[in-house]
Amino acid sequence: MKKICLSVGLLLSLMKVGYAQTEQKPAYETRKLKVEEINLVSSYYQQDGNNSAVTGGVGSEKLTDLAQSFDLVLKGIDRKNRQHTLNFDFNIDHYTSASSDQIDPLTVSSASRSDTHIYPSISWSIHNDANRTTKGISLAYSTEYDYKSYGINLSFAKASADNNREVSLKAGAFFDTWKVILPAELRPDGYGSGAHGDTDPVDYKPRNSYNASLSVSQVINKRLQVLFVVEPAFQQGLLSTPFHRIYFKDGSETVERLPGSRLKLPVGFRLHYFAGDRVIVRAFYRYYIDDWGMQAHTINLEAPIKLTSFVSVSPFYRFSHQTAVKYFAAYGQHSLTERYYTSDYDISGFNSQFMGTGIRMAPPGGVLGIGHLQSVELRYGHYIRSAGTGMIANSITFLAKIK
């Protein structure tokens, strides 16, 4: 928190300085920061399974996390009539997991049983409408019992003359460091447990990932919209789960082992088509590719309908299809003689679909005639995996906007 901190008070500082810069400019109507707008967040996700990677691909994938999100969003316009937009989002899961309590199932309470996430980041872009240009900086810090990361993105967009077409471009960096913690019958003596308390050494092991961003979104007509994104993507470091456990095939026990680097290709294609005032029909499509021999396709629908001029709902349904990545085996099917093996099923072959609706409010006047609560929505969603023995999720979000 203390280099979030330092952030924040260094953004201000170069915000001061831009000020001063301009100092000896031709007067423009300048506005400070000011509030534009808060969200509020609040959700609950619940999920079951028995294809746990910690336990080899099989037992209980039982998991709850509450959720919670903070974003405070401020704008404001200098000297040069441009705009500045600095947001601050704060985030903290609390989750209970039975796979991650089987790390040491002879304990009472593991070193991952439960625990907290907890995620802030801040950003920083100046528009400028003289020569259609947005500028952008983040900064996100994230921490959880085993890992933490430090995480800086840039961003560059510019619009044409007209402004129906856009180029987008983002790159960003993160720095994590992991807590290698081990299952308990396969630590090597004076080896720790990584739990609260347990003064024995573990080992830490660094993961960094980059990636960047290139879309193009065009403005076809009044009611057509589309846009079209590559996101390339690179990891190196610890890539594996060290708790997760591997069985081969003569009944031999060990450790998740996988390649030290990944690299990704996603691409997308996403189609927003206005039919009418009280219809809108979003679609998106994305193709993935990395070179651990993973594929997948996902298309997702959802249409926004207003019932009225101020309720609508947004029914909504994504269907993904991926096949495994080349190191994948199910619970006793790997040998000995591979080099890497794991059996995650987030990374094996399946089918998923995610469906449900969300309902959102926005009276004029406020919410209850609370005037500066803008809108609420509420949204729930039901996850079908058929890897394995199947895995079905259930989650519900509610949404809340004060301008």
Second form
Amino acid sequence: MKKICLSVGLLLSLMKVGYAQTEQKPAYETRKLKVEEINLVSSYYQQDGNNSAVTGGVGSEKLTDLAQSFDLVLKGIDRKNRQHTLNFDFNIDHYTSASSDQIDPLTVSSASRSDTHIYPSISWSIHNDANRTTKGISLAYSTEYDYKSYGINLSFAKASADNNREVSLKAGAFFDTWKVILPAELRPDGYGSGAHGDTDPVDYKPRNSYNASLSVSQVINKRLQVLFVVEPAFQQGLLSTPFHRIYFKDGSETVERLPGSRLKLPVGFRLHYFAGDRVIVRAFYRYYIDDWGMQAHTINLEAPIKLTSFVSVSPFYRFSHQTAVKYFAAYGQHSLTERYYTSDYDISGFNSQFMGTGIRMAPPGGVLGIGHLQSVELRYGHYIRSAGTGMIANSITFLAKIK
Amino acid sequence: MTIQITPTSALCGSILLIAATSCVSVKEYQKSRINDAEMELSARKSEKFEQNFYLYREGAAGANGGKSGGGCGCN
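For comparison with the form predicted alone, kindly provide the form predicted in complex with the partner chain.
Expanding to the full complex; the earlier chain stays at the top.
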């Protein structure tokens, strides 16, 4: 009887151990999606110059733009221990443009004198720690008075076993539709202005963009990491701007005309180095070439200096040089025999410089003692472009990060 | 076939060569500087709208982490 009791007791205790084992908590815990951070970015930009493409390469380029961005990041962990990141990005900007007002100078206020541009996007990515991969998809939408765009992007990244190298692949497509608004004096009979209330028809034309990206990042040592990226892009459809005027040598006038496709190949290299205890050097170089005959070199240097453990200033300087596309000529310089023509100084040959500084504060208890306001950043930059008679611009940005 | 070596390609090649041959395996606990917010290998969030105006005011675009398609910017 004793033996039976002992056997039953042993069996029960073993079952208890087994049960306890099934009750053991896993090495990870599922976590519902919760807010990781919110970034609020506000920006004011103003420019002035005298080479507007709307008026054929002469005339005011005065423009102001007020932009606001709301960026919400949510993170969670599923039952397979994969991290899910959901990102909602809502952007809105409102601009006033002196040159766009010249599309239809006879009206009191033309269709494009000012406009509001809204462009939200949503991204979802899954990071798997077990095989060190991240897969993602994002959808984008953009709307302006005369322009609509729908975009999709797919991404895949894989990190090395020691997490010091990552290879990333991305592919994207944007399907855009453009309302063809022509300069007032160049509209055929019965062609609409595109303004609200005008019942005369206007054309709609597509512009599609396809991008791919391959990047490799590498941690070199405890202070240095680099990134190499190549990002070919192909565009097709209406690539000229229908309300850009062209004036030929004989004084006659038409609208800009450019090829229906464009292949771009930018190659970028980024190097970030932590020097000493207080200074970081962020360097970026890009070489660009396309099949319209443009080549460009861009270099950007920024040096965040940590004044204290929670305040840093970041002076920056950016220099860019580009050659003109082969279809560019100034006001009154195109000849009637040319197949394509533009007087848009954005795609002319020039040097540009952008310089300024930023200040970032991230005190341990939150900015102004507000616990969730993790950091704020203020950034100002002055832009000089040598194209034509020159253009200058100023930009000021404020960023608040809530965690 | 002749291969032309421009100063730019020579510089990029040299940087990549130095980078590739001088890598050391950095452990997670040694990444306090690499993981600093300012060291992130992407454009800063506060550069978002600056990158938009580069895209509109300059012909060259892409490979900088900014917007690469969609939308007009024809103002």
